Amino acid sequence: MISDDKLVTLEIVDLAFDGKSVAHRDGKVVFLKGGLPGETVEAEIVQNRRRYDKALVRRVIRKSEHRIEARCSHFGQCGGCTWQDLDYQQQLRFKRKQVVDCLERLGGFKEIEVAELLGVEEPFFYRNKMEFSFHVDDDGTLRLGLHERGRFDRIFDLSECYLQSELSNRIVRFMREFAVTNGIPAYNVRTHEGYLRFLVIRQAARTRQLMVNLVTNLGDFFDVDKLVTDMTAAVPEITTIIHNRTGKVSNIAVGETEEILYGPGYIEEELSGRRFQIRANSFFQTNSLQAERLYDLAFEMLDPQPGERVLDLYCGAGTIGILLADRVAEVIGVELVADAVEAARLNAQRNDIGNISFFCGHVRDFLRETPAEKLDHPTVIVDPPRAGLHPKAVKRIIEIQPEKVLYISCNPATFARDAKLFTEAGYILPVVRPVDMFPHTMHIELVGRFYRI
Ligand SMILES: C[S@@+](CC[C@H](N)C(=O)[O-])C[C@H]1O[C@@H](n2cnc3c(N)ncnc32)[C@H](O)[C@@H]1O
């Protein structure tokens, strides 16, 4: 029973960066789970902080005209999609607004043009990679699915998902049943006991090659042949099965050792007419079709010239550099993950690219160790993880005096912070182009090009 003094009527005015909605009450901001801008809701205040309150929407009193029926039965419980109940055009509008807000609030920018968000053509079944978690409930029940919204320690049993494919849903159902039938225990994130940790499924959008990567605690499966035989019989479309083992307590789906159980151990994807090998532990853009459009847009902004030397920093499996190489004089890719660099070298070779080389290590070490004269005012492309650029990396990039810096970002907040450093050092940033890679989620990708003046 909720006491009446905790129930309040609120007008939702905005959406926040983490997918919550926003209202105001007694001069304070309220962040709500549920609710869409333009709606009047009855909400329960669940946390009272000095500067803001947190609330849960209990009832929508007046609906937004942009509210739609969510397609997935797990919507609301699942941490994956936060905006499946919001019309797609409105999702784009709010994402663009968040880019503008970040640039203004965190970067102090007032004059930058923020272009319309480039939306996707297909807002469902767009992911080439999904990471499902195993979990054991207090009563010993094995679960396999996705995280409950806002809970790192709670997994619900997934029966459907519209982000990857029907095949991927089938693999999840098969694996859960196989684990239960054969008594293979799930890993417990609290006690660090148990075996099965993650099921990672990757399927290339163009070639349809399909990888299943099981990430477990240390040790062997009781009967690996049975696993492979049953899994490939249940889903014959699978082209490779991989087993990664990790004894680390950190909850990430990357193994310390890798064993190929079936097939070649990798899948291949096609982007803009080039072929790329993808391994279990290397980064690859998760929405292949939209990645092509992102790169097209990025290259149009970059305007590459035949004589340019390009540094492709945070290059992953070399995608950007490889797609750019025949338009410039030389590309040097820099990437921390050895597996990704190995894939990048192979990808360059297979695509007959002779003017690209790769450095395996930290971007800041590469920039520190490489004399500026050797780099000779290169064009710099950066595509860092969500944390953005290390301040020392920004400082060093500025020291090598590139004429152009193209920044691809998956986090408008860290982009705004880093952009401020570039503009304070004399670079100008005329336009930012946001791209939607992940419909129904709050994630935003963007591209900005800095010029030296
Ligand atoms: C957002 S991904 C970009 C990958 C690539 N540009 C692409 O489009 O496929 C970021 C990459 O940066 C790598 N990385 C993270 N920290 C790094 C660092 N300090 N130095 C070099 N690479 C790093 C990650 O392993 C990952 O491959």
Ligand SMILES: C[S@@+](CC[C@H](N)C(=O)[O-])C[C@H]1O[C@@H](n2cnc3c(N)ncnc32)[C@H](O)[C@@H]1O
The other form holds:
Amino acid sequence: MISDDKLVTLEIVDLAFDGKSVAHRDGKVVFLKGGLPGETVEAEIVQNRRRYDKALVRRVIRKSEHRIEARCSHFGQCGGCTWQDLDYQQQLRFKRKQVVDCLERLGGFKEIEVAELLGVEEPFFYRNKMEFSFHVDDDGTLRLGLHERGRFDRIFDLSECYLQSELSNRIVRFMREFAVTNGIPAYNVRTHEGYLRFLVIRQAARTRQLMVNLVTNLGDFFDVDKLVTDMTAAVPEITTIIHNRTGKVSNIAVGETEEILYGPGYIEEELSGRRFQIRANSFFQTNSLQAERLYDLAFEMLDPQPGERVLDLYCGAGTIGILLADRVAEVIGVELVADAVEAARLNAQRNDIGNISFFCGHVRDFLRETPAEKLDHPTVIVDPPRAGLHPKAVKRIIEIQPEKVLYISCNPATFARDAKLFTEAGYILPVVRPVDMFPHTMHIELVGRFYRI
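In place of the form predicted together with the ligand, output the structure of the form predicted on its own.
Chain only, nothing else included.
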């Protein structure tokens, strides 16, 4: 029973960067789980802070004209699609507004043009990779699905998901039934006992090749032949099956050892006429078709010239550099993760790219150890993780005096912080172009190009 003093009526006015809705009460901001701009809601105040409150929407009194029926039956329970009940064009509008807010509030930028956000053509079935978790309830019930919203230790049984193809739903249903029928225990994140940990499904958008990666605890496998026979009979579209084992306590879907159970052990994807090999633990842009549009937009902004030497920092599996290589003189990729560098070298070889090389290590170490005269005023591309650029990396990039810096970001807040450092050093940022890679979520990708006057 909720006490009356915790229930309040609020007018929602905005959406916050983390997906929560925003209202105001008694001179303070209120961040709410649930609700859309333009709605009047009854909410429960669950946390009081000095500068803001947190609340849960308990009832929508007046609905927004932009509210739609969420397609997924798990919406609200699942932690994935925060905005599936908001019209897609409005999602794009609010995402662009959040980019503007971050640039103005965190970067101090008032005059930068923020282009209209580039949306997707199909806002469902766009993911080429999904991770599903095994879980055992207190009563011993095995579950296989996704995390409940806000809970690391609660998994619900998935019946359908509209982010990946219907084949992934069939594989999830098969694997759940197979585990129960054969008595294979799920891993317990509290006791660290049990076996099955994750089911990872990757399917290429262009080639339609399909990988199933089963991540388990250490120990002997159950009947491998039966698993492969039954799984490929249930879903004959599967092209490879992988088994990853890990004894680490950290709850991430990456194995310490890997075994190929069926097929070649990888899938292939095509982007802009190039072919890329993707292994179980490889990084690859999760939305293949929109990644192609993102890179086309980025290269248009970069305007590469035949004589340029390009530093591709945080290059991952080398996708950007490989796609760019035939337009410039040389590309040097820098990446910390050794497996990603190995994949990058392999993909460059497979695509017959001879003017690209890769350095395995920290970006800041590469920039510190490489003499400035050897770099010779390169063009720089950065595509860092959500944390953005290390301040020392920014400092060293500025010291080598690149004529152009192309920044691809998955976090407008850290982009705004880093952009301020570049502009304080004399670089100009005329326009930022946001791209929607993940419809129905709060995530935003963007591209900006800095240049010297």
